[in-house]
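The form predicted on its own is given below as one chain in structure tokens.
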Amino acid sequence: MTENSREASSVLAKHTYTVSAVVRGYAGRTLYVNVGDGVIESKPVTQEMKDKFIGGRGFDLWLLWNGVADDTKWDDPENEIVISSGPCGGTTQYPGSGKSIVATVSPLTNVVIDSNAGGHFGPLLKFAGWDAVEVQGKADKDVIVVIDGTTGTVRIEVAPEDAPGDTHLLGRWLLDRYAADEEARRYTSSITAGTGSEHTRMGCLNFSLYDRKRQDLRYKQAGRGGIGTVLRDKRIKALVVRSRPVKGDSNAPADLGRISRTGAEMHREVREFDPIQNRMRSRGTSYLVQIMDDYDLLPVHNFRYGSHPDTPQINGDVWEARFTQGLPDGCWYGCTIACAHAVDGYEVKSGPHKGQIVIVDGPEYETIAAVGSNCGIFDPDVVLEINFYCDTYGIDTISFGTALGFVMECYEAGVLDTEKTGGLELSFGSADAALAVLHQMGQGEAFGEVVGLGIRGMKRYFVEQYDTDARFLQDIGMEAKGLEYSEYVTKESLAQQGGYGLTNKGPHHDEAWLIFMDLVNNQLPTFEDKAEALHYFPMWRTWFGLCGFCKLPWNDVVHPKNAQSAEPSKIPHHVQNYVEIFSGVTGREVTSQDLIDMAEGVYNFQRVFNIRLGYGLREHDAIPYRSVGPVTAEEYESRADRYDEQLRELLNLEPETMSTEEKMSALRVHRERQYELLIDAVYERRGWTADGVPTLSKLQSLGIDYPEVVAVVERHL
């Protein structure tokens, strides 16, 4: 079809705009589409968005904000999704420079979900000409968002009806039919979300990316918190944009030198230690499988226990030599840890794609051990499978198997049965089982229905339709805030309890991985040590989603030199290493105590955000006991000689002449007082109220009291 015949049949809005240069990292413009009304309109970027927000994550939240009422639910037309990468987003001198920061009003916690991803489509949208991109209202009929920086036009079209549902189909036809010649498929890219994003509340969205080795399209997935549910809910069926070429310069930095010769060290740095460290390069983030089994700490039946004896079967030595196409295989250019391996000429083995030859992207460690140990599989390629269907319908992997291995452990404990499930025999272990459940998810069908739902929604469902006892839904139900949990056994670590309890959003990784500091490490001994880790910590990896970094070069290959800072956990010459790049693109000076400014100010009102929208209260911070402690006395039993001897040491029993039942309510009476303690240090040191609110005082020295954020705030003090 011809660019003119296309838009006399389908074109429902056209933009035209110049497309600016790059200047410092930004484009100086946001876009706006309404795909309900057909309004696309450009917006300034202030000096204030820059100041304040900095961009990515702080401009996705800044746009929403200003889009959305206190009353938004997800699935009103006023709801947004936001898209940014931010001033450093897109630089190829330095690894990991790369990321999309996605937010948006979630299905699964009704507050403010931010998500990343990487691939092609946050730097190209900026080489386009936007900062960010935010879509609303809702559409009468599946439309394809088209934003072309080549010829400086964006479009709202009708999408045909023979176009397909699922991603891996869905990408290829997109960019048939929007990149003609392999110049322009190096820089197109597509968000999409598949089937199972339309029937679920757990749909995540796909990142394309143009794999110039393989010729062929890989994605990568902004998957927590169920924003592809929302593109779908708003009849998008794709977002697309296309940039001129990307060059070393694009970002028009104000010193490429200074960037040049910081990232030429971090280069080095990757080469040398990566292979001796971490092999990242080799194997991607699968090296965590046989690490968090070895500490007890991988999640093994719905978070149950830390460690099993199959594990070898799905651990990163299985991985490392699965996947293919050799060294770098990363999802932006110039990045050298290049973690983002694929399985290719994988052949689909079951469901509606069952015989086609794939790319399977991944699978990472949270995939893995989500869908394989925390279900009690250990089958690699059930685990393959299951990764390119989740990927292909737009469905977390996190949030799948984490609520998979709850409704087994319901089906183990007698709560579902098979006339419940529709005749499925969901024990842990029941691949088979659980590829049906993901199929019906991706048709929203049968038992699958329910398991989309969410385990906040199955927990109700539950309580309703089958008078289950709510509390041991409580305690075994692994979400929190209504997201479910990643990938780590938290019961031995207050800190990390704490980084999955108290956040904005929600239980993920990205936000306080503290477990190797406080467990293994024993670095944060006391309340005082674990809060300061709890203010550091996500404020820092808060920073790199303003700016549209990956985390991974941070903390994952390390100069051994660092062992000998002061501080060896914050990283420090990785710290500079940031000071440096972000001063050299944006020109502006900073300090690493500057940047841990920049974060907090956004943090602080994304804390508030939730508060406007109903949540974001102490209450809103509690979390599972099962990532406490031990729900049943299987569990207990499993680590009796380690929870007896704390009984002696912490709290003065004698375990010897006590029942298990005994001994689990004395445990967890006091877990869960310390879990509060640590709430209260969490908080003080944020500088929030004994509820969780930040006060105005801490508003004011962030500079971000404006009007409307202290009225929401002065509403609970």
Given for the second form:
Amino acid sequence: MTENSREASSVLAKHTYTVSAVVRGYAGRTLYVNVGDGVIESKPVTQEMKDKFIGGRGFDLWLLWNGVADDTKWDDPENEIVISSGPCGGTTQYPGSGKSIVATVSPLTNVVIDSNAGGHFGPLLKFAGWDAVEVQGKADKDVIVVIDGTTGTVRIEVAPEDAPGDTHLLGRWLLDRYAADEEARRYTSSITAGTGSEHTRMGCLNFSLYDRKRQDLRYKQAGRGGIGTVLRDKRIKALVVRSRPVKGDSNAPADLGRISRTGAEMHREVREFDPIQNRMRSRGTSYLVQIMDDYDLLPVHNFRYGSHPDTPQINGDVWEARFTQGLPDGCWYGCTIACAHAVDGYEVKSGPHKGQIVIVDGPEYETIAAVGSNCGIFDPDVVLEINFYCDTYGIDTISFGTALGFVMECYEAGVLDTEKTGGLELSFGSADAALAVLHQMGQGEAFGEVVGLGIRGMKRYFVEQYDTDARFLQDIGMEAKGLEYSEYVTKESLAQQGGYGLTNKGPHHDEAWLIFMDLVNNQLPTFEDKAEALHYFPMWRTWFGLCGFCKLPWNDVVHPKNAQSAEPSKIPHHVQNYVEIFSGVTGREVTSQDLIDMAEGVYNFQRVFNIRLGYGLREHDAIPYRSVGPVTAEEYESRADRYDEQLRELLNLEPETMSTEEKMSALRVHRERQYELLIDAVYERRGWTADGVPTLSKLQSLGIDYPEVVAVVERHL
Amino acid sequence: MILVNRREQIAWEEGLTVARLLERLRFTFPQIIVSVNGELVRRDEYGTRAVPDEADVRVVHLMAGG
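Since we've got the form predicted on its own here, give me the form predicted together with its partner chain too.
In what comes next, the whole complex appears, and the chain from above leads the way.
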């Protein structure tokens, strides 16, 4: 279809602009699109935004804050989806520099969710002239937002009725429609969801990248918190961006030589040490499956256990053999870590796309653990099938797997039966039933519609409909703030309980992963040690999201000289790399402490944002007991030696004289008390009150004491 | 006995090497830093470096996760 004929038939609104050059990592303006009333506007990026919010997640939060009201819900028209990469996004000299970060008010948590993805959208958006895109409103029919940096136009188009619903078909359809030749395909990217996003609260976004070697599309997911659900609620079928060809200096860094030298050294490290360390270039994050099992940290059967004898059937060796090898599987240009592996030529075995030959992106560790071991499924073909369908339906694999594990435990505990599940026998390991639920979620029908509510929604539903014991559901339902847990067993690491619980968006591993430091290394013996780690690492990880970086090059390959550093867990020589890259891109000379300070401002702003929306206090940092200790007698007895020893050593009890129930009760009182003490210590370190509210002096020291921010906080001081 | 990470007491055995100790502990994570009585042990020495009785062994696992 030609652009002229498309315009005549389907363009609801159009905006023209001059594509200005990127300067030191910034395009200098953001794009506002309202799909409800057709308003399309350009907004300037101010120096204040750059200084305080940096870019990426910081820009997302600032724009979202100014777009919504105190009482905005996820499905209100004024809710926004904001996408930004950050000043270093689009760098091709350093690995992992192409992330996009998305934020919205979440249908699962009712507070701000941020989620990041690889793929080409964020960098191409910047090279098309925009540091962020902010989408608001609700259309009355399906629309496609097209941002064309080659013509300087932004259009809201009606999506034709024959446009496919699921991502693996829709993405290709979009590419054919908007990128006529090979060069255009290379510099075009889309964001789509799928039919599952229309019917569940756990919808994800698929960010496309054109794979030059495969000459086909790949997708990376911004999975967490239901952003795909918001996209489809706005009746946005897709966002499409196209830019002029990307070159090594497209991000216009202040000092190209400086970032090139830093990048070259890092590339050497990757080539030399990855083959003898995590082997990301051949296995991606799947290497973690066996490791987590070895340390009793792999979620099995709804996080009851940490290992399983069948784990070798889904471990990294299996995936290394299944992944196509020898291709440069980076999700942005120049990434030598290249962990974005895929299984090519997979024949779909079930559901509406049965018989199609497809590329399955991943699976990554989180997906394997969530839909595999956590559900008692140790068949790699089933993991692949679920991975494919979750992605194309636009359903988050983590939320799906964690929610399904909860359902399976409910089924085995008698909370559910075949009458309630519509005939599905959903015990652990039931692969056919798991797939049936997933297809129902794709169609929004039968029991799949209930699972699509997410764990918090299901807990309410089961109590209301089946008069289930609410406390039992609270204990075993692996969600906090409404977000399903990602895939690590935290029972034996108090610091990681905080790493999940004391987060802004909910229990996800991208704030602080402290299990080894705490549980294995014994580097955090005191509450103060844990609190310090729960200050530093969440800030550090937040900083990646401000700039457009992936965290993997930071710590998934490491030079041996790191062993001699004073704080090897922080990987100081890689932190210095980021100092060099940020300074080299923006021209703003910074120190490693400056990076933490930047992130701390944004982190606290997000906390205040949650408070503004009616959450974000101490009561909202509560976590389910399954993440703290054994809920059932079977769970206790499976690791009885460990727990009995703790009762003896920590509580001076004599477990041999106690019943299992008495031992469980004593352990629970102790561990829940420890978590409360941890909260006290972390809040103090972060400069928050005992109720989790950032103090005025903290806001002032961070330079975010804007009147509207202070007004939110003052109501709670 | 030897002490691992200032917490775990492990029975010493004749001919104990770093590699054997890691195997007994099931410490399979590839990104670790090992020291014996304060002295760093290079990865290529794990199979030969002896761990004496009553040694203070630190095995620092770097971060992983997602």
